[in-house]
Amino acid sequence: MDLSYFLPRTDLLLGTGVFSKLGEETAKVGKAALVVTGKSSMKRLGFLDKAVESLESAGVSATVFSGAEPNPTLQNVKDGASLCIENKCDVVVALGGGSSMDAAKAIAIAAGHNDIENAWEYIVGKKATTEKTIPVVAVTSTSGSGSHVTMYSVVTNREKNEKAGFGSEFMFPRKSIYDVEITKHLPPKVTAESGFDVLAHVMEAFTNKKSNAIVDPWCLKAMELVAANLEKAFNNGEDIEARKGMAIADTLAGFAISAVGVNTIHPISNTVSGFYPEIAHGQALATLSQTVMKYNIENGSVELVKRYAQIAQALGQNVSGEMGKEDALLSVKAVGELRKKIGLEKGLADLGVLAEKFPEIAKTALKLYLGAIQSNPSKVDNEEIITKFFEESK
């Protein structure tokens, strides 16, 4: 069997108490850090002050940019990059969830290339990301995006109603610090949304056209960990073992999508959030996942049907030895049950998405994410199919 796999360059520390290593690890990469974080939670919980203290005690100066919004915007990137250049920062520290990671990686590109005004050109692939990218150190606060070990970032251009995902080998974090003591502070809603992102990542990677024998075990193990731990973490944020389980699942999911990417669920969900930035990424994924899964099962090969049956099995469903279509459809049932348990059962109408916008959103998804959509295991090649996904997810 022929396959290709690019080994990422991230050094990962995962466990309890590893946050204390931030300054020591960052000093190996740079001496002047731009700390990119969101507007409130990391500061309110005291982790921002601890980060600055750790950096400065290790001889790394720290400049704070607390402007990373949920679904970070192009303006966030430009503002952060300006601050980075102004303070001559040579390393970017991402502190927070996936949005902080997304913003930090894009800031590292715009600042490293000293090309703030053309930042969107890098994001949509019109300009190449090179080794000029400033190195990134990731400190994640959520078990969700996998961004602490991936080369991907997603940024929203509000003027264009576009949310574009992009990636480059130069965007892998050099260092990644995953302290589960931070994740236990996540509120239930964010735990649910970020946790579903983990599940979507591995379901998409496992059924992607590029899926292979290297990533398959990661995907299945991550699914099992989500099934065993997400509801527990949602119901009791202090359950440190559940948080550890989700941290491992999140990391495995990051490895998997770095190797083979996603397919249709992520692209169309990202596009919905581009039009409606108030919709959380994980909620959009949950809303659209079952419709795409059903389509893939109904239109897929025998091998693909078997893969969905394996997903069902990993999520705790009783699957027959036949691993046929009925078994595969149990994966859709399992996802629906999980959505209800963690409060993500809303449809597009509940989220305020207007039906008349469906064709435009579908058109934009194909424009921005054609490559990922073409990796879908069942053919999705026109706006009508994507529009139907939206209609069936109302």
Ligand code: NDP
Contents of the next structure:
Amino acid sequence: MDLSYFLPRTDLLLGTGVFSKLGEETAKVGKAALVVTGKSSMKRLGFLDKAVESLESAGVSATVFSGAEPNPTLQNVKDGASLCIENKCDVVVALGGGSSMDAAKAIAIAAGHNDIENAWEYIVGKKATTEKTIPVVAVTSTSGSGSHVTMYSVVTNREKNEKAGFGSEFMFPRKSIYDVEITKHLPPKVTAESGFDVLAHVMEAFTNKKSNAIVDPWCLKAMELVAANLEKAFNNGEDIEARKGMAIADTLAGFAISAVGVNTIHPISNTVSGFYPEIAHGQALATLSQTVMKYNIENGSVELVKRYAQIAQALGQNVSGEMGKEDALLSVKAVGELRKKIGLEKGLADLGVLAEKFPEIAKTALKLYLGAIQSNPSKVDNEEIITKFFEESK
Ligand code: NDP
Ligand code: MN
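We have the form predicted alone; now please give the form predicted together with the ligand.
So here's everything in the complex, that chain up top.
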């Protein structure tokens, strides 16, 4: 078999003003909504009140859970799921970034299976998600995680220092609403972090062992869009065209990772955030991406090296056309330049990660993410290699 693929299963509305459709779209899926949002941004900007209004005027009742923290926790999931069951909600509406959307998906599973006590077992794949999962409607407020169209959720267990990701066909949001009027309020720091997440998704999908001719054009297009728009959105949040470019890139990246997954950058970055939940997802990715890219180029096949040269080209580097190692290494340079332009230059030490923790984090990464790590195109099969990635990212 050359490839296996299924179409994304989310109905998406994207553009300026589509937020007003939330009630109408949700009413197609359920009658009683649990609205899952973050600590304060959506309330402060007025979008939470508008969401409740829109739902109620379409005949959908709304219960608000505003507890999804950045790097959402198992406790957030349990609290949200209790509220969901208590209020007999039959649809979960996520209003926020990746953290709110991922929390919403995990809540939909814990509540849908009426199994809050074992919520972590679903997240680490010990229990299977089924059609009992409550449908999710996603309103994304960042251009980042792709979670509005992915089948994944990533949740942190603070007691175990573990940030684990899981996914299933039941976790695709049924409806997704992407209004750039919301993302234009992102502060530069979150624009940078979430925007880098988009780039990491497509660089990883494009160099994953399963990457294929269907997913490749999405990845390359998304890279071009990030190169053309991320710095602009970072410097001027109100630049709607730049915001739209990032929204499309974010969506293409979500499709790509749902189809083929990531490689090693996401697993090790997520594991770092599991130990240090205050480190934003996008910052962890920015810190660790260049060392993994270099390793893949140094140890990769001719075909893989060519792929990194294509990344360099899509990111606007002047490649020679030979598409050998020299061109491939320009992709690492491009990422370094981008990090500088958008303020994501910090190394692990600047982020407070202790060097003595490196081996333990490496071991945990292999425990939680072996499958994803094995899909890396060059072999990363032991703690020493991962520890070295950390040492080179200090
Ligand atoms: P978050 O959802 O964590 O949000 C980051 C911060 O931005 C929060 O403080 C939030 O505030 C604020 N914020 C969000 N939207 C706005 C806005 N429009 N205006 C002003 N402030 C805003 O960020 P990301 O979207 O980057 O999500 C990261 C998470 O997504 C990680 O946990 C990561 O692991 C996960 N992820 C999931 C994937 C998937 O496929 N499911 C793939 C990749 C990453 P407040 O809390 O107050 O709302
Ligand atoms: Mn990500």
